[in-house]
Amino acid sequence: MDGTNGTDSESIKTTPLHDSHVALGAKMVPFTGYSMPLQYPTGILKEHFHTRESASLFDVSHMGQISIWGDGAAHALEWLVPGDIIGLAPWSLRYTQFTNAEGGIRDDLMVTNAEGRLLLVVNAACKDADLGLLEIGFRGAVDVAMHNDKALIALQGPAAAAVMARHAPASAALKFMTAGTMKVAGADAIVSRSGYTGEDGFEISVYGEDARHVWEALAAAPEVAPAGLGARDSLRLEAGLCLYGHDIDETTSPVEAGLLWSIGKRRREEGGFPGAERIQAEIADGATRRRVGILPEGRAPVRENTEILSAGDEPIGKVTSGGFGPSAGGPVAMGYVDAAHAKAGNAVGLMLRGKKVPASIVKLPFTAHRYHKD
């Protein structure tokens, strides 16, 4: 989730807490056509470190939020999808992916079965295109609308549940990939357990008229403090999360990225989405790339497009995502390798201003994810 794109800052748009985060002292910068936090005056470091150690506050408003709704609505997001969405239980959420007819990734996304309609979370920079994809898609079958007017906040860290008890206290009986309505705060509500960061936490969607009096209340919690976008990057890559437009995009299957755990056994085996030859050939037979975590020695950063190489030197596929890992203590990167490179404790070696690093390729998560499953 949270893919990035280039934005013309005449057309910038802002958040219902803009004005919040301007307050605050933070470094504002254009990000998927939005004009969203980098980092507070503590910086991303402490930031990084608050959200594994207590909880933070992160504003993903720019994120679309769509619903979807009329009888066959499950039946007609599937013909889209290669997620069970037929199968989701109320008031659950799935993770999945807009797939081309090449078996690759158009977006990814979180759907909500809230009873009587479904609830849609997509990238920012696709949301436009997603919403478009559904229309034409549907062709008036079932009914499809985006919530501009709507806010969404997400709450992370191991503190995140006694916060939000505080001021809702329904959402103590959530557990992970789950939602339901309630007041936050006083504000009508979708909560789900559920966020990006390999923490437990909460997404609160709200009405932009309530937004900055939800944030104003769950930021005043002394466990609470502001984190940006540069966090949020730190925080799931060390998740070992996919970024759209970096780890996955419209040439990447969802099995070379390793996420065919999001893909349900009746749907491996029906099909009826976009690119189900190419996808269910890669489960069949397997996929000719995958993507790995990957550690490289000494302390220099690894970023995208960082060649990796074979123990003989021979190139065997490009960085995706990386940098520096707070938690884990050094640089970390994710990308994708020949299959036949992407054992765990494979030696490889990555091209760094010209000179080679050795690294080794790891198992992901980085850092081990802690969602409230019990």
Contents of the next structure:
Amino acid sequence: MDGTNGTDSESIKTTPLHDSHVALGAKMVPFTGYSMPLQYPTGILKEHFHTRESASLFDVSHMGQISIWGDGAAHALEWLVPGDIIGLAPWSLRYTQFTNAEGGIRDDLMVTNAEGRLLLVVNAACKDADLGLLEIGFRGAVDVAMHNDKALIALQGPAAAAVMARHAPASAALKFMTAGTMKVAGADAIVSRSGYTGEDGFEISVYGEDARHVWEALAAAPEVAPAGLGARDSLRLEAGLCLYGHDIDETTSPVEAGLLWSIGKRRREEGGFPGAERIQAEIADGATRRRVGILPEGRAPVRENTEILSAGDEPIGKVTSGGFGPSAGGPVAMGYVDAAHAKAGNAVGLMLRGKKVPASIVKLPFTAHRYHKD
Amino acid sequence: MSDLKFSNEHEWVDVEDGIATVGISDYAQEQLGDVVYVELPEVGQQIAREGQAAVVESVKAASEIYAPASGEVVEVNSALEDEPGLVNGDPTGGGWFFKLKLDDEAELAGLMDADAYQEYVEELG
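I have the form predicted on its own already, so could you send the form predicted together with the partner chain?
The complete assembly is shown below, putting the previous chain first.
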């Protein structure tokens, strides 16, 4: 998810669920060129807690849904990403990144092997650039299409599975990071067991014309309440998940970002993706800076771009995401620090409004993941 | 309540015996969303008119609160430390921020009464 706000009201786009959000009383804000719900009348805190305790429904239709197909589609995608796509089992998902020639990250994405085609979900702010990258990168050897006619609905939280089982019985068989085609409330859908909250949950891709029916069927469940971008951000921050344009960007490598787990053994050895030289060197020698969790003392939230100081008051990095973690019960942050200071337990300082706030480096996530793995 | 005066920065002021109690309006708390932290000034601190007096943080963002008039901070609402949500639940009552001993009450002359503020907010849409 990208944090760049679109502000041109002339060209602002809406998702197929726009009328539902307005009817629910959502506070709509421009976000990556779309009018999106920041929060509903319940507010971000309640939406956050509801997701952790029951289940929340998110409209993420602004995200790009792209499919690629044809002989060698998996090989071709590996020219552009460091993830193991050739080895991706049918109906499994993989998290990976489009890297640039310098080993930075152009976008992060999910790839599903949908037997015969690869389905990509990319960030809204990057989707047009990603489409261009794929078309140019593949030079016509592989077919590429953007599905602007599709909506994407996320149902997240510990009660998500029970709700989905009533509307899509086949969803019960899905484990974390797998997917399938099925009917959801009677509509054709591709359902994956994945999300951006750290909780068990599903992401449901449907045709735009069916989106409102599916949304309303799921929203009618007593366990379910709608949640907006505000809660989505506090949930993913507690879960230690990167926000593109903030925690990762064209300058940060997957190794610095702590995303090495997403690069399989074969790809680490063989390379063959943009920026492999830098990324392989960092795998061998370690990166000079690392993304870390930061736990500030006290109650004051510490925001993006706050300077991080060593115990000896030397500048060692910057906060890339920070705020109040409702489930953590206080401020939480992520940022990059020089590798020498990246160890969990290290004491650091954060410069907040001219005062130094003591903080410590901590292991991510702040809130334990509760994925449905087995 | 009817005696409250409002600034165009969405603060309210209630003056009694030269002491101004300051908070943020219902409109302001609504715009901010759930308040999770309030940084209050120190008691005894001298604050200039339109000087930064406090910081209010919602889940989404931090906003600065300015003093509507010059004066010395004589009391702060320490209940906000443990219960910042008072700013949302009772913005013009239990959600007050601080009290200022005013240097010159006349500095408040430009503030709006409740009706004028209501019109001002409606014009903002």
